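What follows is a single chain, given as structure tokens, in the form predicted on its own.
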Amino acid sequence: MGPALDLQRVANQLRGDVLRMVHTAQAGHVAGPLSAGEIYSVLYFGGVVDLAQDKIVLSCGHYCPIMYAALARNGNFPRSELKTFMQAGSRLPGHPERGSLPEVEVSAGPLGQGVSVAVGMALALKIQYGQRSQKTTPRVYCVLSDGEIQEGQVWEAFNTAVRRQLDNLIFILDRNRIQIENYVAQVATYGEVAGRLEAFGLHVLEIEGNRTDKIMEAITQAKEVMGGPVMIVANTVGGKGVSFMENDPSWHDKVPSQDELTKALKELGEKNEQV
């Protein structure tokens, strides 16, 4: 994939297959998928990820539709397997299953644990490897929420990954501020939440998160840090692309009538079509 402009242009084709998704099962979460779309279409269309040996950990697992989409779209199976999103016998249940497809690494349902579940993947690719070059060393990315942050394993997995100097490792935390039926800021107050995880002693870059260029620059960037490992706060907007789902926490898991769904994909130019 060429340049940002092309990415963005994936980004909202993700954007789309994600609200036909939940339309169609009547079920599923919409205001995180829609928010991490850049981060989607970079990681699978980028370039900047070696899709043939490193892993790529979504931890928030109820954000599962976008990362079907990025799927289907780049290959791994028939876009038209998107329209069983949540049936009885699908390979894509509402939050992803590790076996479902092989490349779901993570059972990812209670937040939190898939982020203790890729630093144990890092640690053990650095036992693997063993002295070899961090650059030559595969990686793990992990995708993780900011409402997720409330756990308190979250951090616990943090102070591991760094005790451990997991340079093989880049956390990206998808920072668009709400989480089920609230503002994240109404429920938890992180203060200055860069510097909270520089303390913990991340490497930690901050970008605006709905920028395909500036998520490719961070993660450039982010896989030439040595000795321990990098997070990358991307703030986003939920339900971004949608002007009436974003920045609201109502569509947190919401499902979007007929006539929602038709206006919000003439919104991202995409085509009112079953999946």
Given for the second form:
Amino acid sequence: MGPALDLQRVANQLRGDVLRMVHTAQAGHVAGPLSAGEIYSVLYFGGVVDLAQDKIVLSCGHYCPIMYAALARNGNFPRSELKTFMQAGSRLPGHPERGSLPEVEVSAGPLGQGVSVAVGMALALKIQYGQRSQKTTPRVYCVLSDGEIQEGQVWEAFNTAVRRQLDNLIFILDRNRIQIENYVAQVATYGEVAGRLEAFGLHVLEIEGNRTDKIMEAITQAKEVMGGPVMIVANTVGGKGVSFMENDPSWHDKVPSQDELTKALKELGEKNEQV
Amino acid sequence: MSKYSDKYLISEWRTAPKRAIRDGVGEALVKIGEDERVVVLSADLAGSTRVDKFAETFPDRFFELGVAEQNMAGVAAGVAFTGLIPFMASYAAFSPGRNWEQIRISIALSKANVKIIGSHGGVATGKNGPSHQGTEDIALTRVLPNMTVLTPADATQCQTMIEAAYKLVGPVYIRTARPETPNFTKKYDFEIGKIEKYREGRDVTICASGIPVWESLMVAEELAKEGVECEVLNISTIKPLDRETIIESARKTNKVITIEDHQIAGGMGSAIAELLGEEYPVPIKRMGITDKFGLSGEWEEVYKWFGLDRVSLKKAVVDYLHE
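Switching from the form predicted on its own: structure of the form predicted in complex with its partner chain?
Then the entire complex follows, led off by the chain already shown.
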């Protein structure tokens, strides 16, 4: 079993946790967190991110179940706590709140905000690390979604990231093509996303976003880019991993029934158990 | 003994030389900028917010982010999360006007150690008209949990307030103003949450903030000649309110009038009314902008239009006392 295969397994374990959490809470988002399974598997378990000093920012806050699942699997807090997702007083609120866990870097939910915060972090880290080489300056990884880039703030943030040559900043755009109301292309016409991002001056790498090997490769490549921020456009499938959830906007934030949960966990190769 | 505070007022306060409140910003930032953690962010208004002095002195820690106030609020939060102390500056009409939700989530909910300088507060902004006159900024910021809200009465107080904000860990909003107005206070260590009593009186308490503070003192002086003794409080910290000082004064005068260059809905006067309504109910009259947008014009003319000039204030106090 190669490392890429292990990461794929982890991605499905994280997906299983997402579905269990949402089912237990009877609320939360499904399709986005599932589409980002491989992204979170690589960020936390791929060994390409220096978890001791780099920052991982989740800007599309509704993806938080997958972040919580990754943090729990990484040993940052007990996995049993996942069942408190969205409960009053829980450290796992329905959208991320900075400081609820030490690893939750930004409060997110209103889309676009985390992108600017990530830019501010990267900027400040460059100030503080000053003359030290790019390789030792902590990096900031920022996960955002394709619905999210409808927010104008995101493009304001890209301007700053490019103008300030933030080569310690790596964006990962989960391009799953769905949002609450419909397919992204139905809600807002983008044309070529990668082309637009490139036109803003970002160094764009477009990849198959549900393949851990491709994500590993892209991050490794992104770390070598000097002089400006990198944007990894990860083409993913909304609801990835569960056949009846895939590419269906109605699963954006639908809670699976007990039957649906059982079927989904089976497809993911996960045990049929609660968190 | 003088009824006017020696501690807070310069002796020639009546004829004090004029300076814009916003002028205090640059000097204070240059002073605290000796601390390498201090960073200043601008949204294309460095000159008129007066942060340009910091930019000249510490160019490596000044960042012009362009006309993008929403992004500036987020960037400021991110900068703060790494342990630096960012000051972000724009006009109050745009910040917190345009970027209120970013301030709400990225800064206030996150307890980000960000200092927000909102320049051009109030209709005193003058000729640029209502779009550029921040007349709701106090309401917008004081409703946010974790946020401290400050309004200096002159340039000197603006300096010490910025120094105090720098020392406080947590989000702070500081409202400044454009025109040149009397720089009438003494420099002292401003304490957040502790307001200043500028004049002792027994008949009515005038709670003022910003430019109207000096005018209130002048009104008090004129009324003293007519036998009316006004107590004048500078509500320099609007949040958290100095409950003790305000209630003590209300207890003495049993009549309170509030004066501010801001909508009367949600502003400093509302904060005072909320406090006294719950804890020591006395009759209150609020002066300010009464549910209207501002007006383009020379600021002193605009003040007359909205009844914020000295003649209007004096008449309002007299009418109120005779009600």
